[in-house]
Structure formats: structure tokens, C-alpha cells
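What follows is a single chain, given as C-alpha cells, in the form predicted on its own.
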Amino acid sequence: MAAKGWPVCSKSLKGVILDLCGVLYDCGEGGGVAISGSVEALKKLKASDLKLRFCTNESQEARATFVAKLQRLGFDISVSEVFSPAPAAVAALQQRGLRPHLLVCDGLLSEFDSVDKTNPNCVLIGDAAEKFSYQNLNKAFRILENLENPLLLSLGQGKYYKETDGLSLDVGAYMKALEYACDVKAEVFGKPSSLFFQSVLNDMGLQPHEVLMIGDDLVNDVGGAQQCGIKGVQVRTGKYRPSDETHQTVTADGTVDDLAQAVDMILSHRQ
């Protein structure tokens, strides 16, 4: 299928925010598969100048041990330049002097060891897979209804992200569970958020306008970034659907079949 658009930014680009699961490869038993291209087409990103980062809402395991499983995978890719939800949750925790009680996967617990979690203050939930069971959530429900001010905090708020066998429910069917029994509005970490793509840009040192997001979800990878002024492609890859090149409210700069074909028209544009 053909490239559908092309951002005018290409031509003074200095950088790129890459999307992981659904961009570079789909996750699921044993670790994931790259997605056919992706390998070299990383490769090629990485032998040019420009600046390169991986924003992602990945919140099963802690950021040391995903950015592990993608190098077995083939990916040129290290901690530093990998941004996800769960570290900037901790900041902001440490920073407000709030004590979560954690709906999270055991494989993400390591990233909160320097939290005081004693006599919970909020909820905090990531994509907790098996461990969303009724106990659980009732349990996140009941500390919420307790709370004279109850606070909820997710990371992401996605619906549903591509695995190996088939689409799975991500954080945000969760999320949304648990603001309607309560009655609150969740405070997201991670895409879309304004703050958060914020964060990768200071990280890059660019502006706005100097920066490409590649990414599989219209509404968090493409739309988060187009909030802040950053261009959006979407790949035809992972949880892309067909319906989403005529959604209503939320249209990409470009569209593309997959990264090796986003990191071709990248690459031509410059020339």
C-alpha cells in the first residue's frame, strides 16, 4: 500500500520519536517478534544524524528489562534513550509526597523500590495483564472510596495493544473501571501526555517543529504529539485499523505501511 501524505517538516527535521510495541516489534510469548524491516530500518535511522528517541507506554516490566528483551530482538537501542510512564510516575510520587498503593505486574514493582507505599494516599495502576482479576480492582476501588480526596493515577491510557496471538486489553479499560465506580478523572503518565512528549523534547534538546513521531496508536502516538506542536506518522502496523485513516477527530501527518517505509520517505526527504 502507498504512503498516504508526508509531514512538510522533513526537509528541516533534527529528530524522531519512535513508538515501540506495534512500531518496532509485536510483544507475546517469549519475548516478541521484530515486525518484518524494522531491524534495518532502525539501523539506518541510527547511521544518520538525526536525534532518536523511543517514547513508549510499556508498563509490564521495568524499563532496564524491556529495553533488554528488544537487544535480543536485534535493536540498536539503550535505557537512556527509552522514555516510559513509570519513571516519570516515581518523580512526580516523590515530588508530591504521595504513597500509591500499586495495581501494577510484579515485573514493573522494581521501578517504585524508592517509594513509600506504606498507608496508601492514591491508586496507581499500569497494564497489570493476569493481576487485573476482581479482587484486585476491588480492592483499588475500596482504598479510592476511603480517601477523602481519592486521587487515581494510570500509566497510559491505552484500549487494547497487538500481541503475537491478537489484540489485548491495555490500562485504560481498567482506568475506566475505576473512574466511573469513583467518580474521579485519572491523571495519565505517559502518551498522550503533554508533559510527557514535553520531557523527550527537552531530553533532545529540539523544539516542536524539528521532531517526527512514528507511532501505531492515531490517538496516543499520533494525536499526544500533535498536541504539542510535533508532527505524527501513523504505521499500518500493530493495533492500526483501516478506520483509522477517516477517524473524526484525530488525523495523521502521514501515513505509512511500517517503519521501513516511515524511515525510506524520512531519509528521501532530506536529500
Second form
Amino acid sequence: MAAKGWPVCSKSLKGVILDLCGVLYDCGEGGGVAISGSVEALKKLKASDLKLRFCTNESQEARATFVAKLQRLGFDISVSEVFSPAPAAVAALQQRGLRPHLLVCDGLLSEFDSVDKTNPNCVLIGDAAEKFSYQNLNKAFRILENLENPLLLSLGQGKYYKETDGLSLDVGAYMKALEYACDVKAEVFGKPSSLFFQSVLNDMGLQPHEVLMIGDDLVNDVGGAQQCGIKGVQVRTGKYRPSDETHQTVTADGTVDDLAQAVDMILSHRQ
Amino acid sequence: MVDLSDGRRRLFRRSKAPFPEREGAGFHLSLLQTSCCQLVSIMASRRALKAVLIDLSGTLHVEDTAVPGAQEALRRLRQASVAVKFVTNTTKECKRDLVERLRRLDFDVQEREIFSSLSAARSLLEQQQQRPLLLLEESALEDFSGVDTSEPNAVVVGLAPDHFNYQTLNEAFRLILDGAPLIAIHKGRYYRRKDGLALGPGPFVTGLEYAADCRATVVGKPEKTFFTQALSDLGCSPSEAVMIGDDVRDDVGGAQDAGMLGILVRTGKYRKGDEAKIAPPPHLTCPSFPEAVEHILKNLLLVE
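For comparison with the form predicted on its own, produce the structure of the form predicted in complex with its partner chain.
Let us now look at the entire complex, which starts with that chain.
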């Protein structure tokens, strides 16, 4: 590995971006559970001189809701530090005069309060979970089929994530289903979109090489960050699978057991 | 005048019948160009047509109406010394349902003569001794009776609006990640229902393929194995069989890719110009099923 590689690069780091689900906690029934050592690890990071942001593709709940949930699990986190796809999509919808038909969880709807949803001219899907019924998908499909230029927007394109009872399909699977049915390519908000990572960097006021991304999703967290010039480290928690370490297209700058180990390695290199 | 393709000429070359091709001047010209010596070798290598595969919807009938003359044509075909099988892509109709509909339309058809994409999926499961999770409609399950579905280690996806929901798709996804093969009855994007267009199995298969990083095995027409499986219990090779259908890619193209002859009928879903969409072109394109049978009886069989 190059001299500036992980974990030596920690010396010159100015900021860290953390994914949430699968890094801080495992999501699932009743708000999920904190991953062992991650509450403590986040405290240590916050106490350091590193800038910190959270970058999630969470699209089941509004930011205020899941941030409150994380606070209840003991995490020191606030809404202003969190970047999620829905606000990014709302900005684009308003800018482009788009009126979406929404296929998202009820919990996310409040993020779209300010958006005109009458007479839809596009379909926007998030991780709708239980709402991914045949009827609802069919409705989205028919709206797209009736548009002269079918436009599908997706909050992330994750393949799956880990819930407390096992792996579950993420929005990406349903995005691909609609893409195939309508022969269109979706516009993706959130990770791994470079625009999304760039907006986080802008908010931090940092350059890509000064920042490290830590996530459990090799393609969206690590791969997405690397495309922007940000180093990406994968944790062996959440949706991590051993086959990730021999992935054909994405190689993480480093792989660690969990967030606690990552933070200890970063901080020890900065002493 | 019928159009001749390479496929047709292939069969003709194998033929030992003295006058396999009767209509048109083309034949006489080609006969004159054939030396006696060549004719002897043609006769020696002759393999007669042994089986005819027939598509159902769009070929024998269009919705609830039989193609005019099709019942009589089928009777005539059955009098010839050739095996007949009915092959169809269906995700929701079991063989019994298919036979019932055909009999209502006065077609003489037995259940054992039907080979559908559901039959193909079952054959594949049995070959590989797998226990499937079946995402199929109630009406299709009959064709899987007796198949062990406990502790599934394979996933079969047909058209199953009742099963295309978050829980069931997650269950299928987890099995696939654990190594279960994904078997698709077909990958149709959508179909027409009385209340409008509706999503077919394809989108859900594609979503699972993406999430689990896998490729589904598609079992229906136009897959080569579909045609070879349909012929397997007839003891005949693809070169000894002909397929009649209205879908230029799924019926005719698929059959010809498997080594059979393909006859395209201009009924059902046929659209003008379809015959130009595959290479090599159909062995024959004709107005409807009776003309296809006529061609087979006249030109592809030994005259006793």
C-alpha cells in the first residue's frame, strides 16, 4: 500500500464521514440495536479534532425520526450533521419543477411536505419496505408508462441491508424492477452519487483527500467515496460479506472489524 | 408460393423422398442441377420428420376463438406418422387448464402431449434434485404436485402478483444469497389485464438478480433446453422436428436455434415484417395453422 494509504493516511485526515445503519447500529424492529463498541467509538471521534458528518441512504424515515432513534441508542448525533437522499431529492424536484408520485414509507412523507405532488410527472421511490406491494409497484409502473418521458428517481440504489432478523432487499432491487419494466434508467440520489458526496465535502469545507469514509456497503459507501477521491474503509459489520474482500470492481482502502477498531486505528496514528 | 430458407434446404438435402418439394419451378431446376450420384447420397442420409411442436395461444386459438380450420388440420396431422406436442409459455395455467380450454374449442389434445414452461421448470428441478420456493399462482401449482418444497434450496419465479410482496421477495432473496438458483418461468416485462397494463415476472426477477448479483435461468421458449426437453420423451432429435408458432423470436427463432425447422403463422401476435426479424429467417411463413400443416404433410413427410 502507498505511504498515504490506510491507516497511515489518518495522520493527515481532517474529517471523517460515517455511514449509519450497519456501522453505528443494526436496523430492525423496535429501532434496532447499537453495534458493540460503536457508541464509545463515536464519542472518541467527537472528542478529537476531526470534522464529522453522517452520510446515510436511509429512506424509510425522516431525518428527525431516525436521529432521535440513534440518540435513544446513546449516540451523540444531531440532524444538522446528517446527509440523507430525501432532502437532496427535494432540492432537485423544486429546482426542476418536478411533481413526484411518491412510493416511500409513510415515515418519510414529512420530508416532502413542501413538494407539489398533484398531477405527477415523475415517480420517486425510496426504501418503501412493506409498501413495496404488487399494487403499489403497479401503480408506479402505470404512471411511468403514461408519461411521454418516463422519469424515475430513486433514493439510493442499495441492494440489501441487514435487519436484526436477516438481510432485506433495499430500494435498488425495486428500482431495477421498474427500470426493467419501463426500459428507463433511474436518477439516483444519495450514495454512491458523486454529487451527494460532494455536497457533504462542501458542508465540511474539506478536500476529498482530507476525508475518510467508513461504511459497511462496499459499492455505495466505499466505491462511491473513492470515485470522489475520498478514501473508503469497510467495516465487517452490517451487510458486510466475506466475498466483498475479493469484489471484482471495488477494493476498499482498508477493512476493519468494526467502527471501534477503525476509530482506534485512526486516533492512534494521530498521536 | 412458400419462402424457402436455409433450414428448409437442410431438410430437403437430408430427404430421400424422390419429390419432397412439389410446388414451384425452383424444385425442378434444383433437381436438374443434382447429379444422380448426389441423389443417391441424399437418399441414403434421409431422416424423416418425426415430431411437430405446436404453440397454443395465437397459433391454434386467439383468446377464446379457434383459428379457422385448425381443429381439422390437427386431425389431419395426427393421421400422419408423426408425433405431436403442444408447447407453450405459461406462468399461471396448469396442463389440465390448458387441455380444458383446448377441448372446449374442439381440439383433440391429451394432457401428456403438453409441455409448458412450467413443465420445463419442473424438469430442471427434478434433474438437479432441488426443493423450490414457488412464487407461482395457485392455478400453476398443480403442475408441481408431488415436488418436495420443504426447506427450499431453489427459487422459481412465475407470474404471481399475490407473492410479489416485500416479505416473500425477501425470503426468496435470502435463499438466493445462500446459494439457491433463481429459475424464471419467463422474463416478460408486463402484460395486459382488463384494468390496464400490469407488471410481469421480469421486473421482479431482474430486481432479485441485481440484489443477489446472480443470473436467473430462464426456462421457457425461446431457450434451447426448452425445445430439447420437449422432444426428449419422443426419442427424436431437433433436426427431426418442426415447430409451428406465431412468435417469431420465442417460437420460430428459438426452435431454429435449437436445430429444428420453424414455421411462422400470421395469426395471434404476428405483425407484418416479423419474419425479417430473425436470421436465418423462418423455414416457412404462412397465413395460419392449416397451411402450416398442409406444408408439412406435402413436403416434409415421406409419402407412403
